[in-house]
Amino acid sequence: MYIVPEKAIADLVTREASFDAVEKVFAAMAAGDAYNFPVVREAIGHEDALYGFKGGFDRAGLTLGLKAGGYWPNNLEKRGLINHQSTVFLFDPDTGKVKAMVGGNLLTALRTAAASSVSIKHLARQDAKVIGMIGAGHQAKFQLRAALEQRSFEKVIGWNLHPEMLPNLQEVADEAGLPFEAVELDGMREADVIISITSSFDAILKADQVSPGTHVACMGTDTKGKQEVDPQLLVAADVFTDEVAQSVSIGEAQHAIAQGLIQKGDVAQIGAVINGINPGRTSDDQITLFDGTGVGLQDLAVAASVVDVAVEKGIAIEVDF
């Protein structure tokens, strides 16, 4: 079994690896050689946490495994540790034993990042110019680099629930050398594209707050109740997601679906734009909406890739298990 620590996961992997690792991913999900297993997550009782598993296989690629892990809400107050702690465990698909287990932070971070910034490039409008956050933590760093490599974008526009934080904002726009404002939600009509990545329950952006033919990529934590847009948003836009079933029952379309505003049958994967199946945009001013739930074949993906790295370069610690 190979070891791939956490500490040496950023000497091994790119943003546009685990770009390429995802959009391929979600290609395969939609034609049917990959498959995610029913998620588990729950609360555990203790630290305000959440934890579980998300796992899956990839006939295609032949890779097989989950990801452990969760959110921690306490720890960057407490311990000075990010919130979000994971680790990724492969198997053998052909004898079922361990293959590798890879610390899964880093990668969770820069998979997440990839697939809004895999949205953006098959959703968004090809002539975006200004690209809004909802959303100023560890992660929203990590999102923002990634949907700037997708279009020409000439300015940053932010919102944060706790305005202390918007200078992680200005920093990755600071490195891209393009201008950054704070503004307030009814702002965000500015955006041709906008990122969501928080941790609410409670509807932040509301649909009037939406211009026409803005690209939505809703990324923050997905579990029961998570909410970070108004359902009325997924009736006013046409609606794309990773997986479906996460999407209906712990991602962002859960509560349109249960006000009966939109059906299962409304949610399309983005996989089958990637694939050519869907046309996905049509027009310039429709409104697209991507339902990031974070599934566990994109950590798998980018954790093999990375596995494959670290043996190449001698990185990995190998153990008898």
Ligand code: NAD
Contents of the next structure:
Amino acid sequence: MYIVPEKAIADLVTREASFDAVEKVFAAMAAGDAYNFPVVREAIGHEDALYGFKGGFDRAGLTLGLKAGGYWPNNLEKRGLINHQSTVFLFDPDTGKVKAMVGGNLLTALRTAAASSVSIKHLARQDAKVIGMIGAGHQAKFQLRAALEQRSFEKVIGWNLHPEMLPNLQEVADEAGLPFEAVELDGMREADVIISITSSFDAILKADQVSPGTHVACMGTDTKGKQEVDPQLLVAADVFTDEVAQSVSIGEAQHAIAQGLIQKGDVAQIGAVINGINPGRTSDDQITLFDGTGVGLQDLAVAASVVDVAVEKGIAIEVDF
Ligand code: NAD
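Follow the form predicted alone with the form predicted together with the named molecule, if you could.
Whole complex next, starting from this chain.
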């Protein structure tokens, strides 16, 4: 088996490679070639940690495996480590033998950023100029960097519950040479694309704070009980997701579904848009919403591409296991 340690990943993976891997696997999921296993996510009663497994099998790409890990909220303050910790394990689908163990932290950030970026490519208006960020933590920087590559954005606006974190967004806007403005939530009406990436358990963004024609990517809600937007926004929008089963149970759609405001059948797979089966955006005043819940197959796809590059470059550690 091969080991690709976390510290080697930054030199092996690019935003473009992550984007391609995620777009392909979303397409494979919608075509019925790839499926995710039910997610296990447990509050382990230690360090307030959430720990779990996300796995799946891609018959087209022959990728089988899982990501094990989760969220340790005290890591940064107590230990100077990032709060998300995970490792990807890949298996040979022909034999069941373990193929690779790959550091999953940077990969998680990149594959999550790639997901909202894929949704922007396929659902945002071509003339989108203003991008709005709700959230300014570790992941927000990755989401913003990847999103800025999808359209000719001219301005970044941002809101965060903890305003002292807003310089994170300013930093990415500066890198891209774009102006950044901190706004109140009402200011989000100016945005053509909005990404939410917070740890919120209550609706932050109200339906009337989103203008017609906007694409909203809700990326923070990946667990039962979490919530970032008003369920009425899902009524107003055409809703797309990575995986319908996750969207309605642990994603942003869980609340609109529970309140009977929308049905499971109202949530479409983004892969169907990628495959040209679903038309996606059909007018300039339609609101589109991507419920990015984060699927195991995203992790496996990006990890598999990293292993190939690591072996090619002689960086992968080979172990007789
Ligand atoms: P982080 O701890 O670095 O940042 C948390 C962000 O949420 C900050 O902007 C903070 O101000 C905000 N926040 C915290 N409590 C809040 C509250 N009660 N209301 C509103 N905002 C609040 O975390 P991160 O790494 O940036 O991750 C953000 C979220 O994204 C997490 O909830 C994480 O589980 C989720 N996530 C989702 C995926 C996916 O695939 N969908 C992948 C990775 C992370």
